[in-house]
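Take a look at this single chain in C-alpha cells; it is the form predicted on its own.
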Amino acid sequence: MKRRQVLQRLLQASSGLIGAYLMASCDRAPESPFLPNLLTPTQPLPDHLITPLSEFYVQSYGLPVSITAEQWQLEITGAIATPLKLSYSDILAAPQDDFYLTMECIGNPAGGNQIGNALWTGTSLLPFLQKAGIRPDAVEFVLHGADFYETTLPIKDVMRSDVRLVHQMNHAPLTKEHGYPVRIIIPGHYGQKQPKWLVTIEAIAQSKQGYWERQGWSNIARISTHALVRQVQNTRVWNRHNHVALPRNGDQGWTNGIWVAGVAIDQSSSIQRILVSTDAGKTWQPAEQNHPASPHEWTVWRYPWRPNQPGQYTLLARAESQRETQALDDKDSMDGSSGVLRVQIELEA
C-alpha cells in the first residue's frame, strides 16, 4: 500500500473522532459579549461586525495540516487544456482584493455558534481557470486538500468572478486551523464546500459526491435565509444556552427595557427585514438592522422590548430576504438548519 493511501486511511479513521471534538469545540459560546454599541441606542449598528480569530469556529475533516508557503502549491488538472501548477507567489503576484464574507458549517443547528464574519484577503480564482480552459466535456470541478478531503460543485459554480483564493483573515494570514497558506471561498455555500489547504481543483467528465456528501449531508449545500438571536441584554445566547432569567432592578432590569441582538445571512441576496416575537410566534415586530453592501455578510440587528408585567416568554427571530422568508422551524436538517432559536426569557417580579 502506497504512503499516500497509508495516511488517507488514518485520516479517515480518525475522522470520526476528531470531528466529534472539533463539533464539540465549535459549540462553545463566545467569552465576550457582542460590541456595546449594539445594545447602544445612542450608537449607530456597525457597518461590519467581525468575529476575532480567537473565537472563530473550526470544523475540520482530520488534523490540521501543516504545510509551508513555499511548500505549497495548486495544481488545476483533469478536464483542461492547459494543466498549471500555481505556487503561492503566483497567487500573492495576482491582484488582490479584502472583502467581508461569513462563513458556516452545514452542521450548524439553530442558533448554534458554528459561524463566523471575517475580512478576508485574496484573488479571483477565474484568471487561472480561463488560463487552463475548461474542456466543453467538464461538468464539475473536485476540490482537494492537503488533508486528503475533497468536494464537488458544478462548473458554474466555481467560475465565478467572486470566488477566490485567500491567504488572510481580518489582515492577518490564515492560521493552520483556517487554512494556511491558501484556502478557496466561494460565496454562497456553506464551509464544506470550501476547502482548506487547498492543493488541487480537478475538472471532471463525470459527476460524483465528496466526502461529507457520501456520508449524506446536501451535495448543493447552499446557505438559508435565517436569523439568529445573540445576545439577550448582556447574557450571550445560543443553541445550548437559550434561558435567561432578568431581574426586575438595576443594571440589567427588565423594567428598564431589553435589548435583543442578533445577526441573519442568505446565500445570495439582501436581508430585507428581521422580525422578532416575544410571545412565541404570536404577533412580530421589526428589528434595527445594518445594510452591508454584500449579500454574503451577515445583518446585524438588534430589538428593543419593553415588557410591562414579570413571567415567562419565548423569543423568537425570523429573517425576511429578497429570496425567501424563513420558516417557523426548529428541526435541523444535512442541507443545513434553517430553523428558529426559542429563548426562553424569565421576566422576575
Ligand SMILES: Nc1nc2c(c(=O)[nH]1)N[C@H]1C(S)=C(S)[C@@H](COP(=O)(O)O)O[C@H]1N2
The other form holds:
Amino acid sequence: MKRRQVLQRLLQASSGLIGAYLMASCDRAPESPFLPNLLTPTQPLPDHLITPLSEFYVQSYGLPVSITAEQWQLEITGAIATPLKLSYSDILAAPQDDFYLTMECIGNPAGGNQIGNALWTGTSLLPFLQKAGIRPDAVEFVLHGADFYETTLPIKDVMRSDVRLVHQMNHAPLTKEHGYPVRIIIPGHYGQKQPKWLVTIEAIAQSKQGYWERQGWSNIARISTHALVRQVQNTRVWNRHNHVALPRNGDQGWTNGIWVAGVAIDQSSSIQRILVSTDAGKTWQPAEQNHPASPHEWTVWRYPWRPNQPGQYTLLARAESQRETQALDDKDSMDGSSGVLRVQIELEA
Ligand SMILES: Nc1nc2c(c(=O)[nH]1)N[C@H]1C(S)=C(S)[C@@H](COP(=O)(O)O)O[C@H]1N2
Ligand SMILES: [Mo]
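Can I have the other form now, the form predicted together with the named molecule, not the form predicted on its own?
Complete assembly follows, chain above in first position.
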C-alpha cells in the first residue's frame, strides 16, 4: 500500500473521531464512557465500560446497506457438502449468547477513537458450518457483506464456537450503520474481519485476499497488545487532542493530584499490567486496572499522578499482556497500531 492510502485511512479514522469529539463537546455534558466512572477514587473500577452508541465509531468503505430482516438471507456456499440458506428467524431460533467484545479498526492510530466496547448478542456459527459440511480441500472462508465488502480467514479461525452471527448491540437490534440485521464477529481480530450486512459465507480451495487486505493491511489482522490513554483529569485525550494544560488550583487544578485513565487490549490474552510514565519513558509505574472475564473486552485502568512541580511533562502508557509487552515505538503500521501516544502536559505555575 502507498503512503497516500495509509494517510487516507488514517484520515478516515480521524474524521470519525472528530465527529465523535464534536458530538461530545457541543450540547450538554457528554455522557462520556470515561469521565465519571473511572475517576472516582473511592469506587472500584467498573467491570464493564460500554461505549455509548453515539460515540461508537463507524467504519464502512461505502454507504451503509438497507436490508430488512425479512429480506435478509445468509448463504453458506462454495467448497461444502450441503449448501445452506439461513433466514433471520433461523438465527433467532438458535441458542443465543451475550458477550462483551471490543471492536477496533486496524487503522486506528495510537490514541485514536476507532475503538469501542459493546455487549453483543448472537448465535454460534459453528453448528451451521458443521451442518453444511466443509470439504477437506477448503482452505479459507470468504465473508461477504451486502455492500460487496469481503474479507477472508483460514477455516480453523472461523470454525470456532466463539465465532457468532450477531444481531444485537447493547441489547438493541444492530443499527443500519453497524450492520443490521446480521454481522459476524470473530474475536481476536480487528474490525476488518467482522463483516456487517453479512450475506454469504463461501468456503474456497485457494486462498485469496479481501478488500482492505489487497491494499496492504494485515491479512490475519490480529489485535496487538496496546494501551490507549483516554483522559487526563476531565480532559479527553483523543488523537490530535493530546495536549493538556492544567491550572494550579480549582477543580481541575493539579496540586491535589491528577487522574490519568484509559483502556488496553490484546488479541487473545488478558492484560497483566498497564505501566504509566510521566517522565517521557524514563520511569514507569503500574496503574490500577480491572480484569474482564473475556480477553476480547478491553481492560480499563486509571493512575493517580501526584506531580509536585509545574512544568512540561510527557505522559505515556503501555500494556503487558500474557503474550507480549507493548514496544515503545510510535509508528502506525499496516498490522495495526501498537504505537504509544505521547501526551504533552503543561502544569501551570
Ligand atoms: N460489510 C462491511 N463490513 C465491514 C466493513 C465494511 O466496509 N463493509 N468495514 C469493516 C471495518 S474496516 C471495521 S473497522 C468494522 C467497523 O465496525 P463498526 O462500523 O460497526 O464499528 O466493520 C468492518 N465490517
Ligand atoms: Mo477497520
